[in-house]
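Only one chain is included here, represented as structure tokens and corresponding to the form predicted on its own.
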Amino acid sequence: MSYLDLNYTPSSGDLVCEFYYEVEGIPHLEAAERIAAESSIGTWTALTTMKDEIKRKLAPKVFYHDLESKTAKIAYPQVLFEEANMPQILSSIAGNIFGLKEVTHLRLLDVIFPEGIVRSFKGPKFGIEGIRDLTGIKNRPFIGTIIKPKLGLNAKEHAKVAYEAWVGGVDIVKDDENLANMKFNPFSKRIKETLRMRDKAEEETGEKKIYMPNITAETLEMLERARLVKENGGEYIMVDILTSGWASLQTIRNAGLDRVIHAHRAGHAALTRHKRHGISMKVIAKIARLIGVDQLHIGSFGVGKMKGSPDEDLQYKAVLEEEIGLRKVLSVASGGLHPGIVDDLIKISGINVVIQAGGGIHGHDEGTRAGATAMRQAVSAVVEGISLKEYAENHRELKIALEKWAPEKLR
């Protein structure tokens, strides 16, 4: 049966996928039909069990094809997908099709979810607006750090580093992606020690401070850790959304914990980095928003250490903030950030962003507190419309940071 209909216009009830693909041994357009078949009701041969009613109601349609760009768009009837079941949806549109031998490269570039599927997911509980209400930070980017070194500190040492960052001017402190319940730093003890130091920092600074503990584990254990965070007064939890899986993320979102969910994208490059194969970060961002994260790492807007460009990361940010009937997700910039590139970053990203710096704070020559102060000074300079060079003349911590990481900004 044919899945090709280049005259078809997708309806509002269709789920639409855009694919990039390369083929070997068959015509390009035929490969598009095979992708459509394998991701829906078909297979490699004619079926005696295929009914006309199934063809009529459930067959997807390849409605767009471009040989030059090697892209095709496929519209799937919404009834092919179980609502609020992202694993099932992805098992269709990003499942067996990646194993088709005629398709040498395949990349899921974009997905447009119909309103019925969007409404079936909870979406963010807080989002940008809720996070700004929680923190009281309204007219500037958020400043965050990651405890460094990633592994090795005990619970008290971890909490002390967090405290130094908070009193230096950081808003948010988070665990790194591979810090869990370690023998040298048990989760329960770390939570209690760090939140105690958070309270101390809030009392001393008069500012709201946030701690984001990484609860990533087996799903039932994640729930226990999230509850422990809540019991001890923590407002945030962090989840490695790809390594833990979409189903576990949805379990956490639907558990009624009412915690802000910070989404780390550890492992994403295995799917997103190869531009001719895998799944785009744009798709991952859309899925994470539907399920219900409140903030998500999207890159460093081309100014940090991670691969990516300003244009790409702005696309992801736009996906997190577009009007689809769900709260908007706060973008997180991370990876090789330091005070010397804050002006460039904010110019690209705007103020709805978390500037998440690890080494760019803890690597300051005068320590974590001075590094945090330097980062806060850099943000203040940009918000006030003052150059980093001019601001550094009367702010020693920023000047030291610029001398180390961005001496060109002082010339």
Second form
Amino acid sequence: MSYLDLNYTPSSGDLVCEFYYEVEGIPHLEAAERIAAESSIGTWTALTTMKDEIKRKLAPKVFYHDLESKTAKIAYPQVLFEEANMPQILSSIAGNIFGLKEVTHLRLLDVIFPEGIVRSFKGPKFGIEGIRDLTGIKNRPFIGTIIKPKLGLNAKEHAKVAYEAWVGGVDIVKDDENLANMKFNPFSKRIKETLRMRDKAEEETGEKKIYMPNITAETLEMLERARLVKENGGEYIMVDILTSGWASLQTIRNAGLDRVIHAHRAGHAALTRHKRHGISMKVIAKIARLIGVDQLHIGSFGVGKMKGSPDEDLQYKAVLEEEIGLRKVLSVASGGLHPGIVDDLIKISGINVVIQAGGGIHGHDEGTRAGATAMRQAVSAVVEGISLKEYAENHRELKIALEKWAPEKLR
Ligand code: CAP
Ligand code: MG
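Okay, that was the form predicted on its own. Show me the form predicted together with 2-carboxyarabinitol-1,5-diphosphate next.
Next comes the full complex, and the chain you just saw is listed first.
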């Protein structure tokens, strides 16, 4: 049975996948058909149970193949997929096919979801606009910090560091990705203490301040933690979406919690980093948006500590903001950021971004509060169109930060 139809033009009802793949022992084009079969209705041999009607209605089509770039595109009829069931969709298009013997490398480069599938998911509840309304921050990037050290502070110390960061000038404070309900820092105590300090910081600064507690855990436990956040007046929850899994993210989004969801992508590189294998970050960004995160880590546009490049990260940002009938997701840049790169970063990202710095704030020579102030000063400088060097002449905290992390910017 053949899945090949190079004359086929996908319809608006098809789900289209683009794959990169390498093969061993069989022709490249034949492997595309095996991928199409295994990800839909087929298996390794002809079946006595297969009916013509099944083939006619459900067989996907390999409609594009290019030996030079080692890519193929496959169009799947939408009926192969259960609406609003991301695990089922991925068990098809990103499932068994990764283990096929003859396919030595396989990468899911892109997926175009048909409107019927897109509409079956909730998408972001708040998105960029909702977050701008909630915070009242309209014309500049958001400034965030991650409490550091990642693990080790107790609940009271955590809340105190958060307070220092808020009054110093950041908008958002978040837990780190591996901070959960720890013996030395229980979740419930941390939430209460930190949200209390948030209220104090709001009162003192007259600004809206955000706390993003990491609720990552087993799904039912996550729901409990999200409810606790809500009861204590927190508007945000943070989830490590890849280690928790897509099904639990759907549960959190569908639970009617009415909280802004911040998505950390810890572990994504196991899937995304190897350019000849895995699943691209572009696909992960699309999935996260469909399910309904409001903010997503997409990398630091090549200026930070994590692997990435301006072009790649802009591609992910475009996916989060393209018109598909769902709210737009706010991009989060994080990893090795500090005041000395804020100008380069905003030049690439524009203002619809959260600039998040852990080390680049708590590593300031004068401590967290001064670090937060330096970051805010750097953002103000860029928004006002003044160079960091010039701004640092009258802004001590920024000057100290630049001397430490970007002395070349003062020359
Ligand atoms: C940043 C961070 C983030 C990573 C994640 C960290 O801290 O908190 O988790 O940036 O990477 O622990 O490394 P620093 P990505 O500011 O101290 O580097 O956003 O690319 O998923
Ligand atoms: Mg982190």
